[in-house]
Structures are given as structure tokens and as C-alpha cells.
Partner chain sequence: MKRYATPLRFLVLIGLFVGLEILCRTKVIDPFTMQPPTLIVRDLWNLLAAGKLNKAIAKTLSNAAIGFALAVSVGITAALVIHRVRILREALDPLFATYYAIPVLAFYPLLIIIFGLGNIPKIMIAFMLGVIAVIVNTLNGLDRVPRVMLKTARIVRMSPVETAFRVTLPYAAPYVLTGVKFAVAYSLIGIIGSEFVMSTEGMGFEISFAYTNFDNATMYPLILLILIVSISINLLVGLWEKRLLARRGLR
Amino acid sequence: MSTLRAWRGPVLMIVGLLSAWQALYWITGDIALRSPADTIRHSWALFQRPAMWPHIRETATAFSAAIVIAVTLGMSVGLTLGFSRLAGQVFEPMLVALYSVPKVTLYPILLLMFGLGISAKIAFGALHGFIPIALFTINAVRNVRPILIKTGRVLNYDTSDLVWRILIPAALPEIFSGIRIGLALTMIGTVLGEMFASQRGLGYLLMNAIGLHDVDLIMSITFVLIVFAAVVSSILLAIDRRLHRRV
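For the form predicted on its own, what structure does this chain take on its own?
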């Protein structure tokens, strides 16, 4: 019975979204949209094309590298600034200011630094994701109970032991919340990077489809990206809730 309750919300949400999508399709027609059934059918056919898989692999490779960089850099910066009060007071406002800047304005600089290859897409994706991860990590470390830090010092832990044995386990639920948000933003940044300056990837295909007004391809790629983001976010949200229940 509890399992049914757990699934009832997601199922109702999916049914509601599909119903709204179908109703919007009836209103706008084929000029701007495709029906859910047509989009699912075209998406399935799209995955049967061999020419599609190099683009999927390109996006998957860029996104994977970007999220690894974003998590590693975000946690490292967040732990450093959260643990050092002076460093946090100096550099946290800079992170917040950088986060408020539209990232698209920074993309030409990244192109000059990394060129038109996959490196620019990885950097653009990581830039979107690492700042929220860093900010969540800073707050998570600051919210660790002082008694835990004092206990580590009584046990003569050095800085690395203090971080790995006390700070990270105690702050992990909040850090993971930042990772969950950072992952979604990293994916957005990676796809945007492919849309603006790339010769391969789902973002590149999406931009070409927009230029050719290929509604089938636009809807299919958008649908695939949304489904992927929804599945990954649901898994991470379930882990996030479990971590918070343990606190």
C-alpha cells in the first residue's frame, strides 16, 4: 500500500503533463507542436538511426566530463571556503556575483580559451554546475555542529582527516542537494554549448532543427532530454531524501 502511495504522485503528474501537452497540441496544431504519441513514435525512430548515436555519445561524453569537474571543483572550493571563515567572507560574494552573471555572455571567452571542440562544451557545462555545488557545500560545512569539529581536534585529527571523517559525512545531505541542482544546470550548460558553437551533439542537432523548422526533430530531442533529466533527477531526489532522513 505504501508503494502505491509513493507512485501515485509521479503517475498523476505524468498523466497531467501528457494531458496538458495533448490539449496544447489541439489548440496550436502541427505548426508549433506534435502530439505526445507522435513525439514518442518519432523519438523511437530517431534512436534507430545509426547517424544519431555519434551525437548522443558526444553529448554524453561532454556532460559526464562536465559534471565530474563541477562536482570536484565545487566541493573542493566549498569545503575550503566553508572551513576557513576568512576565505569564505572574501570569496563567497565573488561566487554569488559570478553566479548572477548570464553564463551566455562568458561563452565567447571560453571559445577563445578552448576553441570549438568538446573542451569548450565541457567548460561551459561545468561553469553552470560548479557554483551552486560550491555554495551549497559552503553552507553545509558552516551548519555542521561545532561539537563535531571540537571532537575531531580532541582526537588530534589533521585537516584532511577532519574533512574526510567529520565534515563530509556530517554535511553530505546538504552537499548532495547542491549536486542534484548542479547536475541539472550542468546538463543545460552542456546542451547550450552545443547549440552555440559545435559540429556534433544533441544541442547541435536541436539548433539545426530550429533553423530548418523541423518540428518533429525539435520535439523529439527536447523530449529525450526532458525524460533523461526527469529520470536522473528522480533518482537523485530519492537518494537526497534518504540522506536527509538519516540526519
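Form predicted on its own already given; the form predicted together with the partner chain follows:
A lone chain is what you will see next.
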């Protein structure tokens, strides 16, 4: 019964979104939109086209590389700034400011630094993702109960032991929340990077399809990207809630 309850919201949402979409399609007609059924069919066909795979692979590679960089960089910055009070006070507002700035404007700088290619996309994705991870980690480390750290000191732990055996396990649920959001932003950053001055990847295909007026392609790529993002983030959200309940 309780599992049924838990599924009611998501099911209602999906049914609601699909019917809104279908209704919109009936109103606007074939020129601007495709129906949900058509889009799903077309998305499925997309995966069967061999020409698609290099683009999917490009986006997937860029995204995975960016997420690895974002997590390592975000966590190390977060741990450092969370551990040292003064450094945290100096740099945290800068990270917050960077978070709320339109980062697209920095993309040309990255393009000039890394050149046209996959590395600029990776850097741009990582730039989006690492900030929330760092900010969450800073907070997580600050919220670790002092007694745990004192215990570590009593046990004569050195810094790396302190970090790996006390800080990270204790702060894990909150760090994970940061990673969850960072992952989503990394994906947004990677796709956004592909939408500008790129020759490969799903973002490029999306922009290219405007010129071709290929509504089928636009709708199915948008659909695939959004379903992917929603599914990944729902899974992470479920893990996140479980982690938070554990404590």
C-alpha cells in the first residue's frame, strides 16, 4: 500500500505531462510540434541510426570526463575550504557569486584556452558542476560534529586518515546531495557547450536541426535528453533520501 502511495505522484505527473503535451499538439498541429507517440517512436528510431552513435558517444564521453573532474575538484576544494575557517570565509562568497553568474559568457574564454573540441566542452561541464559540489561539501564539513574530529585527534589520526575515515563518511549524505546537483549541472553545461561552436554531439545536432527545420529531430533529442536527466536525477534523489535517513 505504501509503495503504491509512493508511485502515485510520479505516475500522476507523467500522465499529466503527456496529456498536456498531446493537448498542445492538437491545438498547434503538425507544423510546430509532434505528438508524444510520434516523438517516442522517432527517438527509438534515432538510436537505431548508425550515424547517431558518434554524436551520442561524444556527448557521453564529454559528460563522463566532466563529471569526474567536477567531483574530484569540487570535493577537494570543498574539503579544504570547509576545514579551514578563514579560507572558507574568503572563498565561499566568490563561489556563490560564480554560481549565479551566466556562465555561458565564460565559454568563449574556455574555447580560446582549450580550442574547438571535446576539451572545451569538458571544461565547461566541469565548471558548471564543481561549484555546487564544492559549496555542499563546505557546508557538510562544517556541520560534522566537532566531537568526531576531536576523537580522531585523540586517536592520533593524521590529516589523510582524518579526511578519509571521519570527515568523508560523516559528511557523505550532504556531499552526495551536492554531487546529485553537480551531476545535473554538468550535463546542462556539457550540452550547452555543444550548442555553441561545436561540430559533434547531441547539442550540436539540436542546433543544426533548427537550420534544417527538422522538428522530428529537435523533439526527439530534447525528449531523450530530458528523459535521461529526469531518470538519472530521480535515481540519485532516491539514493540521497536513503542516505539522509540513515543518519
